[in-house]
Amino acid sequence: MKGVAVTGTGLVLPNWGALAQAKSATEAAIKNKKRCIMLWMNGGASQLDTFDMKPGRPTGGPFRPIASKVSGMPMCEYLPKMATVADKLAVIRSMKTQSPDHPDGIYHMHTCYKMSERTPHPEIGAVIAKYNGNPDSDLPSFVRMGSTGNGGAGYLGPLYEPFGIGRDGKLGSFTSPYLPEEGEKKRADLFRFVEDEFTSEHKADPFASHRMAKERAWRLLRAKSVFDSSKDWPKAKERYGDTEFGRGCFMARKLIEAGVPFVEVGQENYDSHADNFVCHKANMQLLDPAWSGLLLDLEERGLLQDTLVIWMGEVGRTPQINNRAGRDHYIRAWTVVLAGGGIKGGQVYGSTDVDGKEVKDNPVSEGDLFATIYTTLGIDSRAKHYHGVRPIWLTPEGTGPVKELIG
């Protein structure tokens, strides 16, 4: 603790980041630590009707390609904002994973480990949290909107816990005084008296932890005004489309102008078993306004240059389409496109056979992919830390950053 602040209401809460001093503060972070802002497929998009297209094979589908502003980067026709922004972009065509099912591919596709470890491995907005993180700042410093990841914070505990908003990027109601302010302060106060009394007799983490939960809701409070885009919305939506997915991502770009270190983007709909052609069209054109708005946003602002944009989700779909239309689960060769950052945009690393249904050159792991994600967020991607007295490393062993891909 540093002191103490009281806030408009007149609660008084710990200085772990003043109002004289917030300002300051986040600019400091944002002039020396990277951003990301993840979107996530939640379910797992098709590489074949997105990035690494098979026309007039078997595989292909009914799908057209386009050109985009790169040679020899083609994407889906229904990606066509997409397409002039491709010198941005980095196209990972080699994807080649572990884990095929949902709940497992979420949580390896988000820590880079195999979810049955028995180690509870911290999810990527943990680690950029911890490394990457103001931690004097009011706001949180891993948001999540939508379905993303499952693992959490892990072995680098609660300061590091994802909050989450509303997929449109709002703040939920719980977020609203219900009481009036002379009653809020008097309810802190007791709550602070009541944990001080226990605490004095009973020492454990549990404990630290739910006083700390409560000392960053308050302290949330005081920045609650980052999370109103009521005034900015009308004019954004033209850019990134009149949608949650839309508005999602406007506001993952407010958060990081605000110093929030890591936002996650979810988008639901892509587990396509049956009817893949209908869903994927029907999400790509919620996708391709707000994915290409935010990252022409970030580059207006200044702000991309220092913003990874990751575009991801737990597995591929298979070359093969199935009797209904669909795509199942695939892991020997997808897709996943990273933008800004550090990274060399305008290529395509890695490619499929003719049919996509393996890895022809430069296979990407799980691990090789989040150390290079590490790597040029400035943090080190075989960084130790311990599980008890186990030492563990942010990357498995025998995987590294992908050069070709850091600019």
Second form
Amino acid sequence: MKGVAVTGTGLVLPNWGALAQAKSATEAAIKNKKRCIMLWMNGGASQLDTFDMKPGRPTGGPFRPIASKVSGMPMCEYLPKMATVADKLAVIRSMKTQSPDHPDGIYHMHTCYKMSERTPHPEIGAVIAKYNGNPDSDLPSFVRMGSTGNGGAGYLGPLYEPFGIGRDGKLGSFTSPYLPEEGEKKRADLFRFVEDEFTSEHKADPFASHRMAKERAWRLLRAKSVFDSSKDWPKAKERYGDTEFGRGCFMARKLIEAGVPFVEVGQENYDSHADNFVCHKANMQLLDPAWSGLLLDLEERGLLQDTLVIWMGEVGRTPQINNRAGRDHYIRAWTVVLAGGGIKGGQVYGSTDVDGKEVKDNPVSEGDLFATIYTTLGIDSRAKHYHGVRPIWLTPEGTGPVKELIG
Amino acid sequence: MADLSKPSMAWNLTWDAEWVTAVTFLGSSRRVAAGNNLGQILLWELPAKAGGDPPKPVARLDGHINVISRLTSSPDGKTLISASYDHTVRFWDVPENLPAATEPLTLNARMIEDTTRRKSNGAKVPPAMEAKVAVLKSTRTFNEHKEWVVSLELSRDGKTIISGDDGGHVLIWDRDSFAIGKRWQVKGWANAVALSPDCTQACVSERYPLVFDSGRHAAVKIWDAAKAEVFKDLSAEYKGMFFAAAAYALDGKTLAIGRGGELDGMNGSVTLIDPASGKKIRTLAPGHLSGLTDLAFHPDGKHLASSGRDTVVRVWETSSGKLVSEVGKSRGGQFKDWICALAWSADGAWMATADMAGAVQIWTFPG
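For comparison with the form predicted alone, kindly provide the form predicted in complex with its partner chain.
Let's see the whole complex now, leading with the same chain.
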């Protein structure tokens, strides 16, 4: 995992990929306090059954559109609460991407690079943790729950690896100390002493990484109470829906409010090669209160303007309905939704043809999407890093932010 | 007397506008009605004897705007009753003498469209199968459901209806007055409902179709229909299993339930249950590959038919569990089209099946 940076004079420096970045730029971004919540629709939600419906066409299916708060932005009848917050949404109906299957699609839609590349690119969560995280916080800077990304921190190194919690937002039982607080502190001090002695004789990055992980874990225990939602969940569940995903979204709001710059919440069950409409109907009934509840909660707390909420998965689903009443993977024309955090809401960007088979105008690639996301979060989407001696940019060459989406 | 061991296809009635999802005979008449995914319903008059050109539809029943999930008819065949994803149950008076057939209809429109598109690749465009139909409007609409009506059954005497929706609401109501006798809500969706012949019992299959999350749910329960209380909860014995269809035998002494959804292997099986005790009588093997879709007891009270996601209908002898015949053949490939629904004629000599591929098949069982 170790990388190096080469100076102009040929000096090779140990590097986790970030030394080329000016310190002042990083500090400025942190001060900006932009945060991000990603609602990850694992398996790939159907655009035709949510935000790009084709009623009356052979590809339409049994769901019916309802009018939303925004003219020209109809959505599925099973997203009635989302329809009331449509003014906050930027619906991109013209995603045209490259990776059609799950592992490669998950990687690609978390890093904006193909999985087949040898470079270990960092997930979006790691990038945001690096640029917008507070290194002095006791909380992790990249939290995720449920089925989510598969790329990790990549060349950014272990400091930005994700911290996984339960799909309902609860901490694992491993976070409960074995000993009373005083005993635990003595135990940690003893560990530090032994490890200091050992590492003074054995210099190697893995030891430093291990120590870093330990220190972060101890710091996390100091902030553990943030993860406890037992007192406020009984009231919050009325808004978010009493489901794992709802509770996960609620925890995301709590963590963002506590200063965590990136939280990813996964919702399962979208890979509907069979019984697509049954699956989507059930999923949307969980998604609708959780997502709308999150947006409203963020807004009421004054957090939405600085918190970007992304709704996406790794692929869309085929317009064609197969003979299992399912829809398969589709990447030629599908939908991602952005809200808050500097996004110009109340708009539909791009369009598809009458059956939803092709993008009609304004195609958006993975790189364009990520450039838009990073730009709204105050991160230079063309920031340069190094993996070994090789320069790498946060988003691929030839891609750029979609200006119309940025408020 | 029909010989159920020797099925023979009488006609394949092409109608490829969309998947054919529901089918029923109208009383003891020669009329068959079928519904599709678009909410359309067609009516055919079958010739008395099999053979010759397939009969063409004689009427189109306009009113629904979404998937037809179930069709049934009054015992006298004068009223067709349809349940739909448009949240309604509609009633249609079907007169002996239909109005003039004025509306043109192309029965293979989709095939023509598909082959025309692929013409440059050598696809042969078939000749149009044209028909002229009368148009009937529904006479009454039951609006008490607020979600997709996914299940419906009319009692044997034709007076009482049970219907279920995927908001989990089960309603037992009077066919004529629409007065609701009992209503209750189950956890998840009320996917399959059946009413015992004496209307004292109801079987309801519950489901919330998540694959991974802890909110997923499947259960099957026998209810006391008069009290709207659970009489026997069978969920422990059939843990995690989703039943797509349920039916009581004519004498009320046997309840059949069939596993649905997309299942691995031949697990789409039928289980016969003693409804008085809730005890399993037997499971009928083999199950349908990939899942069962519908069940219907034969009017002789001794046989049962099941349809599946394997394009096959099986006829079973209920007393022995013996497979009497297979109606149709599996079409091959990893995934097959479904036979979505089936119905017996009143005399038990004919069967109609609703084929996802866009057809209604009429089978006969010559004695």
